[in-house]
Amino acid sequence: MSQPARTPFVAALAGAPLPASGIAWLDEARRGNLEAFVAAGLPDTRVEAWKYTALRALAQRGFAAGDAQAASRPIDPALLALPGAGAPALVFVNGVFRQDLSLPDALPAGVSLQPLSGVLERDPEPLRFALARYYREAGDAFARLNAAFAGDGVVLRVEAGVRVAAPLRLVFVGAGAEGDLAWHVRNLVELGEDAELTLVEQHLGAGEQGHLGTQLGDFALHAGAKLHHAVLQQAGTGSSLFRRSHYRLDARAQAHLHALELGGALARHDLCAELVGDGAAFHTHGAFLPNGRQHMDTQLAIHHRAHDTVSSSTWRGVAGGRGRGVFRGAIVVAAGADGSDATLANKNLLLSPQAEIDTKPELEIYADEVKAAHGATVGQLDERALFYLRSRGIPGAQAHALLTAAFARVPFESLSHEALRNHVEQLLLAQLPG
């Protein structure tokens, strides 16, 4: 079977020099990942979970790889800023860590918090199952990518016992540069039993760019523990940012995310969790807000692999201009995962004729016992709804902005940290309409 014919885009990064680390498995690891996605490309449509989502744009442009001057790159302040959230514990330019832009040393006892190179530098065997990995599915040409190039990104860990009340805040800002190029960061996150932690994830834009940025990020909950995770993205207008996260949960474990997606002009995001505990819950909250000629794309998939296991997911999508947003919810209760309880919603809103959202919730049980529930929506405002505001004297415009803000603001009414809730309001009414 030949091999796909090489566009600008995997021939771009294909001659790029990989990251020098001196660790033989890891650098094998780098080779492995970067032939597999040399050899496959990039998916097409034909690729099921790629379905909706068209990269042949893509695959036309090319990217340097890494930016040389991401240390010296300028950021203002006023940037980095969330109210309530405190100052960012980790920030990263185009890949790179800034020390100069983070407080690595303001921790609580029990709680380390490093970046990538520097646990590379000094203690990589502890890392080494999660960073020799090798993705060989059809659709992970991301994934490879981020493996073979990624030589900087977070690792954090929480020991057993220790509740973390301040969230911890981490920051990846896209830099305008010389040129278009591609950064990869590698997180990996690891609580303790019956540790706790608050968790914000940052994706800002600097500048005008059409970088590529890709992430990874593993989670894995012990026993017991307890994560909350808001995740903001507000990418750069002209950039393409494509990543996965994965969970992976002890008995007991619980996490609670809340992830906004307003940025970038192509965004990505495929959650996994896997529940193997007895006992363990996850819970996602979101909303995707595509305009103009925005594509957003939200890949969940939720194993229940053990037993009295929850998941609840509910997500909203609002279109409006031509863009168009995308969300694939999928559930699978595995054999013997007997007294699972599963949920997801997931309804959308288009604000505008050329606007368009594809929803495919799917659900997949192989266990007894087991109470589940999914479905999905598209559709405009009720027209009734609409009318009993306009005979109470509120205007047309004002009308259409308040339910759709209404409807969007849904996902978020269970963020238990107020600051941080009111924040990401203020966002949702900043970018929907009117």
The other form holds:
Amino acid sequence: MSQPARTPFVAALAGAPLPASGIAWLDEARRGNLEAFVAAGLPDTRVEAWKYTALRALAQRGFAAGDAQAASRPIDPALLALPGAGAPALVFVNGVFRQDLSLPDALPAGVSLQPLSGVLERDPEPLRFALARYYREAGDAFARLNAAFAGDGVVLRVEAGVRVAAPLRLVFVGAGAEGDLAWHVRNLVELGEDAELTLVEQHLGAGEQGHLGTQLGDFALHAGAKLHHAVLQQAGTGSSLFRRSHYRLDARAQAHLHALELGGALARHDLCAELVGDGAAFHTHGAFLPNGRQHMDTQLAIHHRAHDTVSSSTWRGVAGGRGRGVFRGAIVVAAGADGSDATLANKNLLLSPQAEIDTKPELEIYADEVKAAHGATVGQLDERALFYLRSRGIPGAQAHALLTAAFARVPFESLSHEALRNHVEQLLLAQLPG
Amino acid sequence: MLTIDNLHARVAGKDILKGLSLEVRPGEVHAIMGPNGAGKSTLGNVLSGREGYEVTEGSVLFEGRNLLELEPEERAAAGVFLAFQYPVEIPGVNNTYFLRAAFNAQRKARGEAELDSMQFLKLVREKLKVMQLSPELLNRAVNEGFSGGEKKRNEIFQMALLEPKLAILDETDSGLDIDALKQVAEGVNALRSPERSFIVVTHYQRLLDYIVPDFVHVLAGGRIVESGDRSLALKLEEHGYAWVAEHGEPAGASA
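Any chance you could show the form predicted together with the partner chain after that form predicted alone?
And the full complex, kicking off with our chain again.
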């Protein structure tokens, strides 16, 4: 029997030792997911979800499994600062929790926040359902890798009725090492009934590195819970980052996601929301700004499965240089999800002739009495607006930068935390030409 | 101050200006009237440097400099201001931020010190009084959601702030009711000075009841076919532009 030749990517990880947990069900799940990964390898562009993101170049690279020195890599504290948003509650470097960099302010009563590594040592059983999962889809390579190798991450729970005003900040750093390595984090967030939380998730790069990072996140929102989730993705310029987030919303639960994609050589985010309770609402706002040779891919899938569920998605893409942006926004309204209301808009701007953005809105509706609207555009800056600014004395390059920032800013106007909004503004201005 | 000599300009392959000449001295207000399609808006766009307007012949000197060689922002810094017929809405760009960026860019280009946000705000408050513009409009995006009158007043407000040497008002009266028209005219009149010149482009005589010009020119077929004082505007009002076709053309042709 002939097996397809293993790519360097698969070969490097196939024989790597799995983290030893001493938990039988976990070890079994890890082995099973690694076997599935090795058997299938990375998906190619014939797999629909990977049609616009080719992994050929990645497949030719080998990454070491994990970073044995992660606990002692020096990190400049200035990197972790975010004015007005408090100290980072938990910091991970190359996938490993760093107590020395984490400064959780006194957590409010009813909030439990721990690194996954600690929970696995003490009381892993409640996580069994989430961590013993097998990933069986053709495009699941990175989820399989994560399920096999992730030994750390965030376990966060807010008790019913607890409303936390101050934002809670989680930071994931890819730090330069002796060679390129693969790191993984697994996050589990649960909000009890009527609980409320603001979560800030940052991805940062420290030093030169071309690491591979994967992140799997589960967000469970019980009835009436409210999550404000801001993601600032500024991974290192040479790195590859694959994130997958799954949100499950019970009745009347609300999630507001703001996502800014700036970093990484190759950054992919699979974002899936299931609105399973009546009146649940999921609002996403985001921007991706590939530049140079960056490739950024956002895959949004929102499933309306209950009555009167609401979703809205406002996304902007700005591609410069030879940057490439990919956006897929799929909305599925299941049979019986009457009264659902779904809108999705993705507008894109190309700043150079070599830049490219592929956008694909998809609507599947199996219910009656549904309001749904979606649209996607790709264009250039408004010449009339450019001339208007220049006619007032603003030089051409500055006028370009001003209009581009204004375009990219739109999704973040609904970001209610002022310090965060200002920070996003600064990041946008710094990223854009001019 | 401004010398336009035998200006020919073309838009999208079509000749619009066909030998326009005009001399504007400091402090003068020139009204340019004409029927639709005469080239009135083209003149403002050519003078302010809009792309897509190709000058095929003639010259424009502004304070001795060749205006046509300058970028739009350089013309602005040199003191040329165009009040747009259709001010552009720019979502996401705060009006105050835009004004300060423009103001400081011009000062920087002239080698003058830029104003910080406190100094600028003080200046804005002074100028707002002149235009009777609601301060609330400053916190909105540029022209976004402004009424027609607010947009035009915002143009004049910008002019008051930027203090150009030459202001070109492109059909600033279009779409305004009589109260808004009076407000706009008051704003313009407050800015008249012995050093500042205006070119007021309009289709109707009505605006000139409130902004009284020193000279009135009739633009037809891409050229100035008749020039006179304020009474020319009244004559036009009385007889209509058909009268120009009958009486004006030969006079222009022989000039």
